[in-house]
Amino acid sequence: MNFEFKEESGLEFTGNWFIDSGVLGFVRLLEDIYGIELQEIREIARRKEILYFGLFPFAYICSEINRKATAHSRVPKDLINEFRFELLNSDWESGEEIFEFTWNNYVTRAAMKVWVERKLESVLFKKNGVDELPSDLKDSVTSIKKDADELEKKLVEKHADDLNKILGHRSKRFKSDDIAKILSVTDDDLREFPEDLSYSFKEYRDCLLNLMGLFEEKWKRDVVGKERVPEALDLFYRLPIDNKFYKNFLFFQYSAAHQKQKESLLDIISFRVEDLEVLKKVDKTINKFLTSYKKAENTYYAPLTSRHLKSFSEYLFVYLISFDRAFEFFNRMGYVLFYSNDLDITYRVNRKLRIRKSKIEDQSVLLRVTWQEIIDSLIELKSEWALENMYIIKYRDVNSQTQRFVDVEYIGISKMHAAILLDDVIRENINHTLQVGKSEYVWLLEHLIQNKPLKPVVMRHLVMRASGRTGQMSIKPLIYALAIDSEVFSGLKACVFEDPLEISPRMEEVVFRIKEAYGEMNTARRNVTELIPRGTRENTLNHLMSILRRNNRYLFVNTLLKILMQENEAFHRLKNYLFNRILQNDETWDIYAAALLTGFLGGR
């Protein structure tokens, strides 16, 4: 299977959601570390090398090591403009030269402060901390590590109350979890303590400080800018990198050495397929949609293995790996995903779903902003034909033991609704909100997409505005709401196996036809409205709603045509809407008598 990609840069949707979804978290991760939207990383793309073997491995790296970093080891941002500079302005010869030199010169700088924080951790708090470093720090971390924990018992038991207040909460020792609180804490914030707590504070303070420095000195030393890390300490210096969505991938093994992290995701990148152990092991960690090796079994959805997904994309395993950072967490609704077959489409909904998470709290609102942001995005790229394949996918949990779906749902737009969708003058008319009870509102546009009729909702409304129970007055919306379904729900059924030449000239068609019954049904409207006294109108309103509720046709018309004879004017001008538009109607006629009542209420 070839796929040819439409961009010269290459980062398109392949058709397939899983892989596009992974496509989509490349896009995330890029614009999340580099602060860069879509069409730029897509201008960087024609550089390909610098963009899969520079920019992505230091992304992938600095979003792991951010994510569970403390305020203290997050990456900074002038190393990640700093590294974005000097890769874009550089000559490379090779992809494999761009990765060594990210690696080794940035990678490591980035990863410092968090495998500091965890090597401090470990010998502060776990058994054999010391006995598991290298003998040249042993030997100072012993003599250092001695005076901390005198110190520490000492504010134990001594100031356990102030303790409380600086760390929120009583331990009969320090937590893990205490250290960046201890670091952050400044001299002024001492000054409300007792000086004898001021003081020992301030020593175990510098304690950790001088651990730290000892760890990072040692870093330094071994591991920045080189090729390689000493052999014998290759463990000693891991990333300490977690994913639990890939918990035994290849880098992510707690097992895989310093040396075997930077082999492992160079393999990814190079997508050296040739090499059957690599494909293996991706088989059965990366893509819970292929089939696992050996007595993993993992075959929930398709017996397929990465090999016959290689032809997709040169970088397939780059967007595997990046599946997970599509996603976006929403509460009490899981993670959450937008995807329609274009990726602008989905890149924009995605990205504005994300910008107003705070107030999306239940799936009706999820929905509402969603097809607000596909309207937008309509407007904006004229993607019609992506709009009948769209979805919201949901996980409960994006880790390596939730290989199943929560739901689903199929939100997809059809060519017509599209059509009508793209028309400015139509689309600013149902864009309108009605109110339809005491405190229940619609909005036109939703219900219009979601493929449901429109009248019941004008008719809702009639009801409201007869009885004078909303200040609503607006004509527009109603008309243009009917004359949609006198169309839309007027015969035109489309075909399973149509001609694809012949849509785009019908779709066109029917928004004119749109146009056409708007103009006919607002003139009808205005003629009741200029024609037919006041008075006449308001004593029949409730009685000609209350026909065509109950479906009676020719009630209706002999009902208006009593109206109409004392009107001689209005009869003329308004004969042959009734005997072609209603009496000769079946199938719209209804619709047609609905435009007729909103002459009945007035309004503009």
Given for the second form:
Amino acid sequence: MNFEFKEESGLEFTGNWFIDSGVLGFVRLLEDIYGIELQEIREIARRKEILYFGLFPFAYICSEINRKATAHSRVPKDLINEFRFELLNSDWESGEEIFEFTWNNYVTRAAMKVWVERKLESVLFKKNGVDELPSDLKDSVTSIKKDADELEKKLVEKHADDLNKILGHRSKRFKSDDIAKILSVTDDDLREFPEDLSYSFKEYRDCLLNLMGLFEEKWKRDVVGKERVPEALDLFYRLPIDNKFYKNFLFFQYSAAHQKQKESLLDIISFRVEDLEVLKKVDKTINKFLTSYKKAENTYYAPLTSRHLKSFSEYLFVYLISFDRAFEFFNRMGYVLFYSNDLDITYRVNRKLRIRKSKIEDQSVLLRVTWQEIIDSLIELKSEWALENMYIIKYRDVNSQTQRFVDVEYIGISKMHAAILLDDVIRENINHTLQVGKSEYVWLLEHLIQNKPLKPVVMRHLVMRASGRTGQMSIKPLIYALAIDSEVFSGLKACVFEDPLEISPRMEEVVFRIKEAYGEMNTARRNVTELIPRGTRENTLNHLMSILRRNNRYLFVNTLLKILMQENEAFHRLKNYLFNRILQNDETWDIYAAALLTGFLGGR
Amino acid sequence: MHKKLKPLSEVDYWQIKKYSRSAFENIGSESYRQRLVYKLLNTARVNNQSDFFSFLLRTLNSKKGDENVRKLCRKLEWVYPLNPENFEKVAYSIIIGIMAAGKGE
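What would the structure be for the form predicted together with the partner chain, given that what you showed me was the form predicted alone?
Below is the entire complex, every chain and molecule, led by the chain shown above.
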């Protein structure tokens, strides 16, 4: 199976939401770490090796490290920029060479601080933390730890109240969270405390710094820039990363030592199907949304091995392990992803959703905001075909045991709606919020996309207007809404099978017809407003409206004709409209009648 | 059993409207027509077919010889009797025709 991508870069969606989410996660990962946008990533992707063997592994490890890091140990921006600069401006022979360079010189530097923090914690708070150390560190660490323990005891016993101010809690021992706090206390901060405390505190801090210095030195000596770490210390130098979504997957395993972590990341990137058991099959091990390969054998008619997928997507596993990055966490809703089968539109909409994250609090707002972003992206990209397949995917939490999908919601727009929305005039006019109740507002565009008729909304709004309960004055959106309704919900003969060649011309025609209907309705409305005296209009409006709400066509015409008897000019202007659009029109007369009623309101 | 009613098309309504317009060009004064329209509107509103035709035909009878009146009568002869749904459409077509008559000048 060969798959031809439309972009040279190969960075495109595949049509499988699962892999596509991974692609999006991949893009987001790079965006988060390097601050580059999709277009730029695509350009870099022309040099595949640099992207997949250099930029990706570094970004991936950085994001995992940052997840574990405290404010002190996050990967510094300077390091990231330095790496990117060096990588992009050098010549490389192979992917492996890039990967070696990336891991040995930069991944190790990025991981150093978190590693040191973890080691410090284990020495201070784990029972046999010191025993696990390599022999050359043991002696010096033991003596420093002894000092530190004494100081800690002294501090806790004598200065419990003051420590409470600094650490925010009282206890008989320090906790691992306290390290960061202790390190962030400056000499200035200590001035307000008794000299005795400040002295001991500084000394304790120095002990910590000393220990950290020892570890740092060791890491720099054995790991940074080295091709291999010393074999005996392999596990000691394990990168402290952990991800509950990919629990136990290759380099996340606790028993995976430094060298193994490095190798398996390279295996994933270069997709070595044959060598590695885990990569042969695509199942629960890699992603919790998949079934287990062994346990639920009957779910497969033919076991899906990744070998089959290799020609389909060259860097499949790179995407698969980026899957969790695609989702964004929203309060009260869980993890949410907007998905359509076009990378550009999906990327844009999700990014904009993320920017507006703070405003999104519940389901209805999410949908509304999503629609706004979709429409914006739609106008920018004119990517009509992608609109038919759009989903919002939500899950509550994912760890190694559970996989709780909350909801997958289909929100596709039909071709016809997309055609309507792509017309600037119509879109601008119905991008309008109508007041329909005391504090109830309806966004016409949203209503239309959800394929609901607009006339009931317009009618409710007309009632508000007639009774003077709203300050809204505009007429155009009302008439456009009615014109759309008259074309969208009528006249389309219910054919099950239609000649596909006739569909797209009809789509274009629909926009044209909507505009025609608008023209006709608007003329009738203006004639009513201009030719019937204000007093008559106001007196009869409510009566006509109640007739229309009871759906009584002939009574409507009857009453209208009685009014028009007195108004020669108006009758002659309106008689064709009355005859053709109301009397003769069995399907949509009520919509045309409603348009006529807007004339009775006056307004712009 | 009811006699099977004739189906009416848009063209029929359009003809009825046109014929009534030309027939009433020469019947009565402006105010006479206005009174007639009122009466017809009221009967159409309650779907009273017999009264509607009684008013209408009485008026038409006064100008039997007129060519346009004859055309309208023939058309009505063809469509009569009407079911309620068709009647309303025919009635309003006639009323619109009458209102349109003589006001164009």
